[in-house]
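Consider the single chain below, provided in structure tokens and representing the form predicted on its own.
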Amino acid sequence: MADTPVRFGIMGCAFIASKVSRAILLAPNATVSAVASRSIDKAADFARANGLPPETKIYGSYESLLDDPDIDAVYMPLPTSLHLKWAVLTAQKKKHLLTEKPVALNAGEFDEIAKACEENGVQIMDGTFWVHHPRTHKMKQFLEDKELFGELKTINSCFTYFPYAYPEFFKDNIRVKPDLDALGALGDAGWYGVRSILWATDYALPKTVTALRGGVLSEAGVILDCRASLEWEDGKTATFHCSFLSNLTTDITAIGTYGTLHVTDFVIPYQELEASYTTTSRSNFKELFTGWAPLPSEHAVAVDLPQEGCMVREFADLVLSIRNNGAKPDKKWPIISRKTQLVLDAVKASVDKGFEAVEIVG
């Protein structure tokens, strides 16, 4: 059993589940041992498309998928909405949980997962892929250089995308159905960003968080388009932009008060095994301003697997350490995925109230 990888059961078929479904497959320490969808045929025909091994097996319901007494975990790419209901029942099958973001609606749902996960001692962890890219690591080395970045001043950070290929996508998509991802771009590609902004801050909360002016709404009432700046007690600032209006960008810059530091590709890297990261530190303006010094420096990170197998690897040491070792679960992870879940819930906030301050507790 100890050297058994972890068994991973599928919970819906949705176009991310292919990408995961192949970082399972790419991992060293796991496995796809079953996949589900309300349709077997649905379900089978996943399995097919996506070189599932022969042995998976094909269940049509999400109940069989959990009671299947050889499935170590589950990833669930299953519309917001659904989480809290079917991660709850994961945790309490006694199946650790790999989920697609947001984790839930709010905050409140938040925490009844979490309680669910602590009480049945199983893992969790949001499925945000760039965290645990290599690239990831050494950019945090760079801001925690107090001689080359200094103290962080502000960060910017920007996630949007227009469905060029999908011209039915604001009319049929999950993401825009209010009783199925209610928080639209805010939850789609806005984790993103107040994910970054945490990351680079040490995961500190800020102390207020005010949604800007000129934000839309579908007709439904679900966020298309959000900007939201972001404060600390300290002075920090930070402010990000989540769209489906906007061409494709995915940007960070940190300001630190000796260094920068510039990533445009941080969601998903221009390449597959290798990305990079730009950093700037004590330059100014060659005299007469004809240039400037140093010039900005390019950092390339190659990996052996896409961020997406790194993100599974990690889950899965994890899972093996609590299955074969007897280890508690990791706390780091839900942690870090209520604070992204509650500054989304102060933006919102801050949304329906005609773009007050909403001030954070943690």
Contents of the next structure:
There are 2 protein chains.
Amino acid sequence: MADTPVRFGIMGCAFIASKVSRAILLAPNATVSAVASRSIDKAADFARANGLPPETKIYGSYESLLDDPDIDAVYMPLPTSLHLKWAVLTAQKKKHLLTEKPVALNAGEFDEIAKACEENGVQIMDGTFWVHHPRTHKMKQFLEDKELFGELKTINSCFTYFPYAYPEFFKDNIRVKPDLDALGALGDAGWYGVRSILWATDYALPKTVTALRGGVLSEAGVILDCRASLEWEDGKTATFHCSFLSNLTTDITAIGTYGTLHVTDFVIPYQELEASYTTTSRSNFKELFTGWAPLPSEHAVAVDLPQEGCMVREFADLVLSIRNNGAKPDKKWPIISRKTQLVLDAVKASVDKGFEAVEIVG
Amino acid sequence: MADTPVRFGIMGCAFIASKVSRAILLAPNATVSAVASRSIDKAADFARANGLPPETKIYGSYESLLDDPDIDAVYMPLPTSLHLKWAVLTAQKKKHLLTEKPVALNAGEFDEIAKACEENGVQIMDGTFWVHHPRTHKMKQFLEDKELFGELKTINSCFTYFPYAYPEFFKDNIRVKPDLDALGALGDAGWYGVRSILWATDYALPKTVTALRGGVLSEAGVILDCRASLEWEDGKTATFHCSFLSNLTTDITAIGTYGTLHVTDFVIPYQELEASYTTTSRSNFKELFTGWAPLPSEHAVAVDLPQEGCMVREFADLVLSIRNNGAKPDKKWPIISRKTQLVLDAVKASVDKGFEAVEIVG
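If the structure you just shared is the form predicted on its own, then what does the corresponding form predicted in complex with a further copy of the same chain look like?
So here's everything in the complex, that chain up top.
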């Protein structure tokens, strides 16, 4: 048993499940044991289309997946509104949970899920790939370098896309349906913006959050475009922009007293196995302002596993420690997810209150 | 006379005057005829240190420069609080005016200067170098391309620097003195942010401007760090950040429905004679989100004259048309300057009103 990799059950066959199934197969310490859909045919099609091993079990209901004693962990790509029910059941069945983001519709729901995980001794982690990329760790080292970067002053983050090749998006996609992913662009793209800001600030919660004027809601009241400003007690500031109405753009710019970090593909790297970022440190205009000295530096990071594979590997390592060695679940991950949810809640509240500043209470 | 280049008088020997004197010497249609300072020794030192031609006239007062009938145009690098007096006198002496930014402390003062220029038939242009760089025109072509860029949705602009090698800055520099450059970081770095946003929007004034919480004022009440959001009637939005408290960063990110423009050295290019920018058009994540297709494109633009030389050449061409051919001054430049001042005024008003949204009335 100690040598058995983490046996995943895939709960639902959303598009993103194809990517994560591949990641589970790529990770050295994990395997796909079962796939469940409300339709057994859909589950079987999914297994075939994604090259899952022939011994993969196919279930026609989520309940039967959860009843399988040979499943260690569930990967949950369900619409957000279904997370509370299925995440709590997953925990109660003592299965570890790797769930798509947003984990929940709000921090209250999140707390119910986290409580169920804690009470049942299972690990929870949200499926934010990019934080597991080795590039992300390198970038963080730069932000922590007091000589090269100094003190963090401001972060600007952006994740926008426009489904121009998919005009039915605004009618059909779960991301714009109030009963499925009610947080819209805020829960989807905004999750990355908020996470990137918290990542840069060592997960220090801001004191206030203010949505900026000019966002766009759908007729059903779902956020399609939203910007917000975050402010910390110590003077740090941040902005983020999330949208379904603007060309694909995925930037983090973090500025310290002495350094600046630029990355323009933080969500999904331009190329799968090599990613880069740019830094400047103590740059200045040259004499007579004829250029910069020093010039920016580009840093490339090669990887042997795509970022979602790194995520699965990290999650599976935690699960193996619990399963094989009786370790406790790592609290870092639910803490990070919860803070992300708290900030999303505050942005939503600020939109609802006509762009008033909203205080965050951790 | 028709062959005589535009004869500039330099009014004041600020640091930036060295850069612009060099630009005047580099421009094919301009020359430096005189330098004035309140101290004749300082003016003579400036002429020597900057390699001005031996026949350059040296004046110990601004009045004597303005009384020189052989001066066509004045370049004015004085502190902003002195602009109103000296700009109006310059116009009344029928001399064209190339002035450092901000042109005035507010739009009201600006209008007095612009009126004097109009009544006296002289050209006014503010000294914002980067808008004259051929790269800027190329970037604008991209923003105007309905196929590649689509409709402009949002702009984010940033100009921050931290004078870490110059700790006396916060005590000594004119940029933080309420009686000299009272607009502080907003008038200095913020001028570029506002201009870049107006440039991207074809100089359409926003409907509302809201300063964002968390800015920093000096003890004397001068803005050291400031962020603001701008919103247009048609749904376009923008943010900018200006600061004396964060590492040198000079970015424009403009996002349309189909395209994105990134430039990270818009104020002063990294290198004097070659500058680049990056675009993406209709980018998408590849199948299974393993990368992007197409990848971003980098565009390099080589120039034979630095951007401030391009500015002087463009200004001098207008002056020559007026002087030699009786043309009228080009109204585009005062219109652009005035809109920049109006937005600065609104940001300042929003800061003063505790971050309330301020409507802009053109």
